[in-house]
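The data below hold one chain only, encoded as structure tokens and taken in the form predicted on its own.
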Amino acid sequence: MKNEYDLVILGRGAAAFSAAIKASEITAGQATIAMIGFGPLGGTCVNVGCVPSKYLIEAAKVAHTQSSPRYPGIEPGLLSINFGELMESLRRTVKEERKERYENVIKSYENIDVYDGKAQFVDRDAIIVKNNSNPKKLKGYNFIIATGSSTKIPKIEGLNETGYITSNTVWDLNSLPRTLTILGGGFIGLEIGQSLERLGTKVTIIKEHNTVAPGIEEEIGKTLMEILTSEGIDFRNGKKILRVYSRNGKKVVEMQSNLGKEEVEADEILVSSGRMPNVADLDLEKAGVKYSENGISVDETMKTSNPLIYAAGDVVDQKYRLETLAASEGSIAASNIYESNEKRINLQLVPWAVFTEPQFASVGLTESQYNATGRKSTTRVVPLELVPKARILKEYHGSFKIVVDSETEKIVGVHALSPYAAEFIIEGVYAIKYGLTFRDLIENSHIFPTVAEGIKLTSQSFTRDLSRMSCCME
């Protein structure tokens, strides 16, 4: 391996792979690239994030459908779950995906050297790679920091002594906990919580705020909480956790509210209180890179305060921490380095989703966010039950919301709580990107019957009474 590279990438996850592949493509494989990191290749998404969580979600959905069929004439079946076998199959799937999409892929690029170890800057253009062998110094003409994020562990008395699991370690479970307490109201906690509830665990979620999760439109979030509560999840909102301790083989969470102290007892505790950027121990001061506890500061081109160094993905100080966003930013950083471009990321065009059942998906601004800009919005909300395909699916709880500028009628936000919402939210992305109005969406036919038709129906509700429309009315 070399001591000097055209591009040095810190990290081995989605942003790092995207950057390395893009740089290789642009330079026709001529750029010498070093990729440095530790742990399994692929980072959070494939190993402990998107892949295992969605596997568990789909498995739990099958179990839920079998035990609670929607249609008359179909009786509930005898549900038998071998949780250990299910989790072993989950881990095999993760291993296969990692090998197919990361390990085998990186082997096909002869210009990329992969290092195992932790990287630290020693100068504005040099790092040290530390592992169990001798440290190795590498110089680079350009750098991309893509070290990702880690689970944020709150400072709660007794938590470390009592023990807990996180979204990184829950995949190691072989026995289904009878009871589970989740600390925090994040998206990951909602997904894992509903999945384990459907598989037979009694789940309690404790959080300080009163919304189901931050960033969700208020009325839609209220509906999602009602759905999850109806399935058995116990939300303890507006609670401040005081301490955690063990009692008779159980884990006890003591909390405080305006009504006084109360306790929840469980077999296991899942910490789901957000993620923090991996900036510690990088010695960014020596590289002249500005950062805070929220992440590395970058401009819209992903460049840091050191013009030789870019950053991408979860390590960046930004609103979203998403695998697809990380990959986009890695690609943009590489393009800007090697093509002297100034490609930019527009966070208003980044869709995101919560893979509960039903799914929540969103792009653009909420009503309150848009009004906070000083401009005026007009909105419409359409209940899911007005969508014919939803009625066919026997899915009645959910809604669609579109936010438009009151003057121009251009769409600035699209939000949906429905089956398959993550699959069709891209329509909202294109609407915002190309400055479409709700009238533009009305003019284009949608396939009937689909749940995605809810976006068109919501657009039509700006100008007519939906109860006086026949199916497929243009």
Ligand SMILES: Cc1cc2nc3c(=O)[nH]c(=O)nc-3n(C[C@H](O)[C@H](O)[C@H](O)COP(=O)(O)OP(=O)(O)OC[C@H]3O[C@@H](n4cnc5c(N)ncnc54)[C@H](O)[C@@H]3O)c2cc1C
The other form holds:
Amino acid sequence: MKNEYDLVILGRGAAAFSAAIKASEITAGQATIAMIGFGPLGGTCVNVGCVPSKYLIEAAKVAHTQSSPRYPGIEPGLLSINFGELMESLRRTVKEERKERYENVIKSYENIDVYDGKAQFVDRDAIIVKNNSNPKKLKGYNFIIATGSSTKIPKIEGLNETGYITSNTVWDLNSLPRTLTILGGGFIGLEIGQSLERLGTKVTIIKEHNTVAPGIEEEIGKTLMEILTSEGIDFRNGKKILRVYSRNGKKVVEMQSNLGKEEVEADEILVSSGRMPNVADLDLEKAGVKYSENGISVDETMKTSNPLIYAAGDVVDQKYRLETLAASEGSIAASNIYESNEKRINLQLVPWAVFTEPQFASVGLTESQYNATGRKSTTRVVPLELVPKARILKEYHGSFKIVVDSETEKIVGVHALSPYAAEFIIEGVYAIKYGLTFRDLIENSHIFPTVAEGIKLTSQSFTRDLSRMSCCME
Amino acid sequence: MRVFGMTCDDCVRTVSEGLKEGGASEIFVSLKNGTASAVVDDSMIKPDDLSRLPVFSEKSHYRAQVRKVE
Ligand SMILES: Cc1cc2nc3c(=O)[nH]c(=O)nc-3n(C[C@H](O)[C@H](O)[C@H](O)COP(=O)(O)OP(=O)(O)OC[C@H]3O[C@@H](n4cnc5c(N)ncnc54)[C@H](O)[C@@H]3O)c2cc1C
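Alongside the form predicted on its own that was just displayed, please also present the structure of the form predicted in complex with the named molecule.
Below, the chain from earlier opens the complete complex, with every other chain and molecule after it.
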């Protein structure tokens, strides 16, 4: 392997792969590229993130439908779950996905050298790669930092001694914990919590705030919490954790609220209290790259404070941490290194989702975020039960919310808590991207009956009383 | 300059022509190293703008980075 490269990429996850492949495509495979990282290829998403979590969610959905059928005349079946076998199949799927999408793909690029180890800057144009063997110095002309993020472990007395699992290790479980305490009400905790609850675990979620999933429209967050509560999840809101300790083989969390001290005892604790960017060990000062504990500062072209160094993905200081965003930013960084027409990222157009059931999906700004920009918004909320397909599905809990600029009527935010929300939020992306108004959305037929029709009905509710409309009117 | 995308002598000619049309002189292009060097009058074109010439645009096969200006 070489000592000097055109492009050195720190990381082997989604952002890194997308950057390396894009750079190879643009330069006809002639840019020499080093990609450095540790752990399985593909990083968080395929190994311990999107793929295993969505697998577990879908499996748990099947179990839930079987134990709680929605239609009269269909009786609950006797549910038999072999959790060990399910988790074995989950790990097999992860392995296959990793092989298919990462290991095999990278083999086909002769210009990319993959290194095992941790990278640390020693100069503005050089890093050192440290692993168990001799450290190796690599020089580069350009760099892309794509080192991702990790679970934030809160400093709580007794937590380390008592032991816990995270979204990195939950996938190694072979037996279902009878009881589980989740620290944190973010999307990762909600997704894993609902799945395990549906498979038979008694789940308690402890959080400081009264809402769930930061960034979600507040009333929608409350509805989601009510739905999850009705399925059996015990939310302990507004709690400050005092300490964690072991008692008779159980893990006890002691917490404080206005009402005094209380405790929750469980077989296992899942720490899911946010993510932090992996910046600490990179010696970024030596590279002249500005950062904070929130991540690396970049401009819209993904350039850092050093014009030859870019950053992409979870390590960037930005409001979303998503696989799609990481891949898109990796690709934008590579394009901007080699091409003269600058590509920019627009976070307003990035859709995101929480894969609970029902799903939450969103793009653009919430009502309060838009009002904070100094412009005035008008909004409409339509409950899911007004959507015919939802009634057919017997899914009554959820809602649609559309935020428009009061003056121009252009759509600036679309938020949905409904079945399939993650599948159709793209309609909101195009609406915002192309400056559509709610009137534009009304003019196009949506397929009847679909849950996505909720977007059209919400648009119609800006000017009409939905209860006085017949089916599918425009 | 580091030049990417050249695979044959024809490419060398195309890149040289492109640089010439952009106002460069004393052009030397190396297929083997994927590099080019040239002299420019910076009252006519800034050295950094050489990588923005049409021969290196999105529609062409070639890309370039200006790595050193003396
Ligand atoms: C449980 C869970 C579920 C998720 N579900 C979804 C989902 O459904 N949809 C979605 O869009 N997103 C989801 N995400 C988020 C998504 O996984 C991340 O946004 C995405 O993986 C980030 O990619 P990345 O390339 O920035 O970082 P990563 O994939 O984390 O890659 C970071 C890389 O950097 C390397 N690295 C770290 N430090 C160093 C160092 N010092 N030197 C060299 N290399 C280093 C690591 O080895 C790794 O290869 C989920 C995340 C989690 C945890």
